Each structure stands twice: as C-alpha cells, then as structure tokens.
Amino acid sequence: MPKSFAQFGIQLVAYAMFFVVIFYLSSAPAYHYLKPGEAEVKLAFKHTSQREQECHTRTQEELQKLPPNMRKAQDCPRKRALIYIELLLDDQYLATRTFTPPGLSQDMATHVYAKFRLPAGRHKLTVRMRDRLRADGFDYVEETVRDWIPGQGILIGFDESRERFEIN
C-alpha cells in the first residue's frame, strides 16, 4: 500500500525537527575546556627509575649453594624506586605526586600522567623528579621562564636518552 501524502509529511516534518536539534546542539552551547585567562599544564611520559637496591656479585660459596641453572655471577633486585615530582610556579608549589612503578614485582616502567591549571600571564615553572631511593634532592631540575597564553596548552616530557625535562 503507496504511503499517503500525509504519512510522508510528518515524516518530513520529524526529520527536519531531528536535523535541527542535531545542527543546534553541534554548535551551541559553548563547551569551553579552560576558564577564560587559564592555561593548562600536562606532564606526560614514560620513565624507568632506578632500583632500590644495587646489584650483588655472589661468591663462589654462594654460587654453590645454588641449583646449577640458577647460577648467575650476578643478583639484582627488580623492584624500583618511587617517581617523586614536584611541580613549583613561581617557586610556590603547584603540585607534588608520587608514582609507583608497576607490575607484580615493582619492576617496570612508570607511565607519569597528571594535569594542572595555571593562571596565564608571565610565570618561572620548575619541574624536580627524584627517581632513586632517597630521602631528599633531586635528580632531574627543568626551569623555564615563560608567558602563558589564555588557552595555552603546554607539554611536559622526559627524553631518555638527554636525561632531562622538555617543555613545550
């Protein structure tokens, strides 16, 4: 049975009302991410902080006492030290957290992920880690003195292989 001129008409009119709610809501209303005069700091990388302990060169005696195929000259423990950070602006502190490294044994390289706001304008940023079993120091200073943009995004890495901060 051929659809009446009515049936087809509401049909119309439904999808136009569904293409208008569709249209209104893709461009309104405003999804601002920041508050105005804001700018947005994220520390993000990958690092593998050193063990807690050094490694141990058994002794002929030790080696003896051991089965024949767990015998290695060396014994190195696997779990690693905590990922301190410490973020400052303006040599007030913004931030400090802690990571742990994963995996059953504490052995594996830690995923560092975090986000902060900051007002925009003129600011000294300092990012201190600390990756070895310590009380206190740093073994990794960043300082940069920068103007930050209303909106401005900026990117805290590590590079591995220059052992220090990149900000950008």
Given for the second form:
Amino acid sequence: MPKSFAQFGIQLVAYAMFFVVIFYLSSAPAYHYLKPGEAEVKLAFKHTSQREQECHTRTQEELQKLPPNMRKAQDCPRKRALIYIELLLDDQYLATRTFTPPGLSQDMATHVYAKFRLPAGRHKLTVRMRDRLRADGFDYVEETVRDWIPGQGILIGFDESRERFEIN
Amino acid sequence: MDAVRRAGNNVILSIEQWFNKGFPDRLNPFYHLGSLTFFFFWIVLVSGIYVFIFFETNVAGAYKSVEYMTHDQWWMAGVMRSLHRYASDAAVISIFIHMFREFFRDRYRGVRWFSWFTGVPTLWLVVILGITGYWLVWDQLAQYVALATGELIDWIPGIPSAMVFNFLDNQITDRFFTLMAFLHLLGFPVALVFLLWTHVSRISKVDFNPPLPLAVGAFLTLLAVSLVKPAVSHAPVQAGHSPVVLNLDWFYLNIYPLVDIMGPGWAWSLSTGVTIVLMLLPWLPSKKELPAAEVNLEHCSGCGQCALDCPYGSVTMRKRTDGKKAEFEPTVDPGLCTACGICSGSCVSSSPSRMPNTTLKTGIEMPWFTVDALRQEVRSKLGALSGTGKIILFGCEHGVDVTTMSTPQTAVVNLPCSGMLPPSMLDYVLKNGADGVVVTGCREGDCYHRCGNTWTEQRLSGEREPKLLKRVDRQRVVEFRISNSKSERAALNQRIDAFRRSLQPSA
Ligand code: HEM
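What would the structure be for the form predicted in complex with its partner chain, rather than the form predicted alone?
Then the entire complex follows, led off by the chain already shown.
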C-alpha cells in the first residue's frame, strides 16, 4: 500500500503506463496489409514441368555397354525445365517469376507460390506459363476480364488434369 | 561494449530511481522482473484453462466458440480471454526489460553466462507460443499469420512440401488444426517450463513470486485493460478475401510485416542473426571472474552457513574429509562462483578479533581479498583518521560508488559485495577507534549478487547468523542501501554528515 500521496501518485502513473503500453500495442498501430483499393493475387499450385531433354530409346549397342542391371530401354535425363510465369494486367506486365524445380537433380514437382497486388476495378488479368526448355512462347495461357473488388483475394491455381489455369 | 553497458545502466538507474520514489520497501517492479514474468505466466495458465473449456478444437467450431466466449459469456470467458492475451503481452514487456537490465548491469557474463544463454531461447518459445495462440482463433488475422508462417517455413532449404498450401482458402484440415492446438496447449508450454527450470537451475533461492502488492497491482491493471478493451477477433476467414487492415498484437506478431516487406529470407536472417549475437554476447568480450572462494578446513566448524548463504549454489556441504568432529565440510564449485565474498562474511570464524598477532585465517574466504587483508586495511585506515566523528564507510562495488568519499574523518573500505562484511568487523572497528560505521550496499531487493544486501541486513538485525553482537551500540551503525544513480550518490554525503552529527563523540 502506498504510504503517502506522492507514492500513490507515482504508482498510479507507473500502472497507467503499463496499462497504456498494453492497451495500445496489443492491437495498434493498425497494419495495412493491402492499401485501400487494392486486391491481392496469389499464385498457388503444384506443377511438374517438362524434362529439359526428351527421353531417348537406347540402341542395342548402347544397351550392351551398360552393366546388365542397368539396361533400361529408355534414357531419360532427370532435370526438368524452370517454370516461368508472367502476370499481366490489361496487357501490361504486373510481374514475372521463375521457379526452379526442387530436388538434387531438379526433377521434382514445383510448388509455385507468389503474391501480387493489383488495383481493384474492371481489368483484364492474364496469366501465362512456360514449363519446358525454350526461349519464348507459352505453354499455358488464361485470361479473364472481371470487376475486382478491393480486398479481394484472387487465387490462381492450375488444374493438372485439364492442363489449364483456374482463376478464382 | 563497456560504454554501451554503462550508458544503458545510467538510463535504467535513473528510471529505477524514479520508481523507487513510488515503490518503496523492495517493491520496485524493476527488481522483480523475473518473478513478475512467472506471475504473468500463472495468469496465462489459469485463464487459458478456463478458455479451453469452451474452445472447440476444429476449424468449423473454433471461431464460433471464441465468439461465444467474447460476446455471450463476456463477463467470464470474455474477461479470461482478455486476461490471457494481455498477461501474455505483459510477459513480453517484463522479459525484455529483464534481459536489457541483466545486460546493462553486466550480469550476463563470466559464471552467469549460463542464465543468459538459456534465457535467449525462451524468447523464441514465448513468441512462438503467442503466435500459435493467435492462430487458434482462425479468423482473418490467424489465416494471415498462418500463411506468413508457411512462407517462413517453406523458405527453409530442404523442406520438400509447401506448408503454405495448408492455409489457403478451404485447405486447412482439422488434423493440422488439432496439431496447432496441441502445441499451443501442451507442447510449447511444457518446453517453456523445462527451459525456464534450466534458466534458473544454476542459482539458488530463486524468487518465483513477486511481492504481493506488486502482483495485485499488476493483476488489477491487466483486469482493467481487459474490461476497457476486451480482446476481440478479426472477421472470420472468408474464401476469396485478403485482409486489408490487421490489428496486430505487436508484442508477438511483429515479424510478419517484416516478412511482407523484406521477404522470408531477410526476416529469417534478421531474427536468427539477432539471436546468435544475443547468445554470443557473454563472450563479446568475456569476463574472467576473480578466483573462487577457498576453504580452510582447519578453521571450519562445518556449520554450513556459507552453503546456506551462497546465492549461486557454488558452496555445498559434503562429508568431512579431515577427520574432525564436525560431520560436514563446505566445498566450492569454481564454475559457479561469482567471487562475491558472501561466504566469507557468513563464516563465524571471520571474526577480526581472532588471531590478533598472526595472519588471520578463516573457514572460507576469497584468496584475493582475505579477511586478514580486510582487517589490515581497516586497521591502517582507522589509524589515519583524525578529528571527531570518525567514520568507517564500507562500500559495495555495485551499489553507490563511495571510492571518492574519503576525508580525514571518513575512511572508505570497498568490498565486492556488502554481504562480504562479517558483522564482527563492525564491533571491531567501533572498539578500535571509530565513532560510527556506515555500510552501503545495493538497493533493497536488488543485490548485484542477488542476496548480499539482504543477508547483511538480517545479520545486523540479528535475524541471521552470524549475528551482530548485542553489545554493539546500534546508534553507531547505519546501513544505506542505495543505487549508484546520480541523485542518490549526491544525497549520500548529506546522509553521512547527518549521521556524523548524531554520533556522540566517543569518550
Ligand atoms: C520467460 C522468460 C524469463 C523468465 C521467467 C526469467 C526469470 C528469471 C528469474 C526468476 C531469475 C532469477 C532472478 C533472481 O532471483 O535473482 C532470472 C535470472 C536471470 N535471467 Fe531470466 N528469465 C527469463 C528470460 C530471460 C532472458 C530472455 C534473458 C536474457 C537473454 C535472461 C537473463 C537472465 C540472467 C542473465 C539471469 C541471472 C542473473 C544472475 O546471475 O544474477 N532471462 N531470470
């Protein structure tokens, strides 16, 4: 118990500071994850890109050179191509990203995950992907014109069975 | 590093000085930061158990059950939820001040490295506990936290699957949710208890409970925050929505905006970098402790007071090895000894009246500052005093700095800790020409060596062995337990002068 008025006052101030720090920092300052009028695009899917080199069928001669336990007819270099993705808004570049397949031989399926911001409003959104070894052109393209709302979370996935992008 | 520590120490001393005016009698919260943190954890535990009763550990039910607590049962579950949140926040405050204070006061190096080193991982564990707590609400904030955590985990090389995919719209499973709940409710708390037990395992007589008035004050403040600003959730997770404004709890979730701004790689580098520097701090540069206490068995009665008084558990008793009648003898673990000299002050054989004409040996003492050396210093300084109102001022290296205070009437003897002073020394100096004795030490409840000033106070008041003899005139002994802040240092001279005036000149 405080013994004097001064002590009481100082204790009050000290507890008030404790109060204010917790009161404030437990939820403020507010963090603006998206700016007003922004929507977010998330690219999120798993995709196995094409092998960099085509498989090749070994000739009889080539097979003979191999030890007996390794004589497989097909020779498939394991390395897979980088995945290159472009995102366009009203035909202007929004972002480009390259993903390297994981694994020691870069032969595994790639988890593509990336986030971008775009202004809300009516816009054409285009996503295109190259997944084989070549310098230009795209293997998959999808585009849609919609009214994007502020705070919208647009999820772009890839349907492996239909081999096409899905924009949700 | 020295300059940083000194500057920090000055700042913290002046803040503490201000608090000392309002929180007297060992109630300064700065002196109870560790035990206050434990107290906050108790609030977190009790409120957590209550909230768990109503919490549904599945994706569909979690948000609804928390909403029920907050709005329908606001008067109990809602308050408990708020207390759970705000006591966790309070713990972060007390932990951080505790850490900075130990650093500024140079109590993290040498033998003390262990407490520091094991303290650092508790920071991680406490923060992870807080993060998983926010996760359980499964609102938009929780999803944001989950996704950003996923990004952090996925960044770590060698993790094959993508954790972040688990938290995209409609992807989270009850199984994963249950795992998080298990970690928050049991896994991490158990790990924290274990880590904290390790943290204090090398020191003895740990204060786990703050003084009652402080605990009451802190609890009422948290209750007030809970009532004025009840903890609420963000909007529920909704597919196709990204969060716009997030009301982050900055005590726990501060890393996430960094992840957004810098990317997970930099966020990892920053947090692990800071952690590594913190953990290495005791060796940047290291501190070599003075040689540990030494036992002189031929002068030891085996009473065990030194072991009882050692604040670092460095002195322990074992079966006697020298065939003397006593059953036990003390033994010193140099790896735990901070060379405070408290054991030497606790030894009955440290009486300066013993062996007056030969080298004084005592049961346990510091090889670099024996009781004999102390007696010699006292004798020669006493001899040099002149005038009336002659005073011997025993200083403590970590309390107020008295080294510049000697005058023709005041002799200064500096000790590593006021606890090193055998009470019989006071009797001795008063019998040998001093009119008064002043003992200074760290502030009450705040001994650099944890217990020294408390033991001295108890020895002088006759509550603890070795007691100050009854025949000593108490009017001629005064104890000032003050810190080394500027204002307290300035006031000391006046207090000593007042004491001198109060002394009757010895006949
Ligand atoms: C959950 C968090 C923590 C709790 C509950 C806690 C509690 C305590 C307690 C009760 C003591 C003993 C104080 C005494 O009786 O003298 C102590 C000592 C100490 N703590 Fe902590 N602590 C925590 C975190 C930390 C952290 C993060 C650090 C620094 C990185 C740290 C550094 C130290 C040091 C260096 C000491 C030893 C002081 C000495 O040897 O005299 N602690 N702690």
